[in-house]
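Okay, so here's just one chain, in structure tokens, the form predicted alone.
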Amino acid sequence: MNKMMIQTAKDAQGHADFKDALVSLLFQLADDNFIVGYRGSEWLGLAPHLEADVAFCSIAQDHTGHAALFYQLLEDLGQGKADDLAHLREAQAFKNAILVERPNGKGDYIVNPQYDWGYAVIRQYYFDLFEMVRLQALKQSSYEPLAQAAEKLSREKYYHVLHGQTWLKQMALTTDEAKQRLHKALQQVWQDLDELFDMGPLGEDLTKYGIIESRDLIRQRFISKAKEDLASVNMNWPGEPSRPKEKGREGEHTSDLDTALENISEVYRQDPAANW
């Protein structure tokens, strides 16, 4: 049977099932990167040193920007305005991984951060490499926008992998503390990973439909990749990943994501309509 191709969001309007699996999917895209980018923006002025916080917040703002864009997709197929998605809806309604809202460590970034620079560099090298092999399962999508976003993000995304795998060699090579903060950040990120690859209760209709390729597809690529990385730093493999006890795709999620939209929608939520 030959795939269903979608050119435009009104076009994607006349197909409920279509359309409903997409959306399902856009808001995963969506809410990823919106709060993994917020994590990242949090070690502004906290990095080890003047060229890692100028790096890492410098990935903090293309994820932000990458959350925008499938807001904006959102936006196109009628489900609201794209800053209102971001920062109007509640937690529940949010379909992040749990992965991604974890705090970057103890502590608030105004009050006392005492976050964990390792578990940082080691969560986001690791949703990177996700996000790359999610990327190229969607630059064949037969939602025609979609596979022309995944095609434009996944220049940037190559180097937010070259970025992590830097962090990686460094922590893996160097001193016996470095050694032991990346083997417990990595033991921390194992616990969750697993539920990167989850999409949601239409996963099974976004491969029906040629959306995106097959989760199985997505994690074999994925696992592969972790591999070869971690053999290249003389690293044994971890084992198979976990994944934690909430379901982030279904609206399930930590406390943690709370405090998190607090934050990160403070000023919108007290003036939706102010002009900057």
Given for the second form:
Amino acid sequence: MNKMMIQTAKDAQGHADFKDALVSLLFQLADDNFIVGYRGSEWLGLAPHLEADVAFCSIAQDHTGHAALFYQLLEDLGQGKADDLAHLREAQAFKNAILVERPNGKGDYIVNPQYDWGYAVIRQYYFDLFEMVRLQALKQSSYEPLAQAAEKLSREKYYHVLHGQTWLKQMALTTDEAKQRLHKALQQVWQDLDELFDMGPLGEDLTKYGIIESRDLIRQRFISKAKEDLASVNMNWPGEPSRPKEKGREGEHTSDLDTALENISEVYRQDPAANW
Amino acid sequence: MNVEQEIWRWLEEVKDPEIPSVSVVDMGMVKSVYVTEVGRVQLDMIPTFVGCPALNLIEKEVKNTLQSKPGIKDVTVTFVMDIPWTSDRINEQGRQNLKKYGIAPPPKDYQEGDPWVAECPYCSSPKTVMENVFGPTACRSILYCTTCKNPFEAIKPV
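Having displayed the form predicted alone, please output the structure of the form predicted together with the partner chain.
Below is the entire complex, every chain and molecule, led by the chain shown above.
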């Protein structure tokens, strides 16, 4: 079968099934990046040292920028204004994986943040590694604007992955406390990891229409990369990743997402018509 | 000089808001300039880093600058991504102007995954060390020169 190529948002309007699948994937891409970017931004001023703070905030800014691009692609497809998509939807409309909505730790940004840096860097690392593999699987997308975006974003993603690898090494090869924290963080991440690869109810259509490569291929590439990485720092493979009980890709979320959205969108919701 | 060439020259007046010695033309952010009809200009620009918060500001600056010129009535700016911005798009003048501002230009023909080294923009020593891949803006890193003992910034190769 010849692969259908869709060059513009206007062309996509004429293919309802293709467009529905594409829109479902774009929400996953946008929401994953938006929420992980928010979790990163919650470290502003709290990271263990200045360089770590600068790096983490810079990456959070990139994640938010990547989300903005995906929301813009949704706007182009007639799904509403990009800013509204980010700030005015309820939690059950969000399609991010549960891993990215997990809080950074106990406490609150303003009131007594008892955040867990070990978990935060490791969670973000595995998200970024997954995102790198997912972008790679989008480079030949049958939706041209998405293929172009993947090409562009993966150049930035390289630096995020590099950052995560540096922390993985630092934690695995230094003190016993660091190793223990890494071990604990890996256990926590592994409980949610397998859901990242889910593509929601229209997942099969996405592959059928050539919008993205298959879930199995993405998962396989991710696992082999992750195994190689952990072996290089003498860490044991934590075993088969599991999944949370909520299905984030279908709009089922934890109450942590509600709290996050209240915070992120508080200002925007006061006056959605304001000009920023 | 035709109008389009003149517009390219005017665009050199628009500086990167975060690096005031370098213009948007030097940075390789302008992809194409079309005069669609008399007084109407369509510009295609390429964003450097997707999350760069300066993009809106740059768009505004480009419009203000061109619309203040004789014969230009209306300017439309579109950010396009059909070709990705790479650090090789920074021109020779841009590389020199970055150095003047204390920022090392990116290595040429960089391949993803290669180790990258930057010469100190102050003393040109190659003996520099990476302090933080992430710097004050998405496109810059922080390095340190072990010869003249100055910290400096460098544009990330992408």
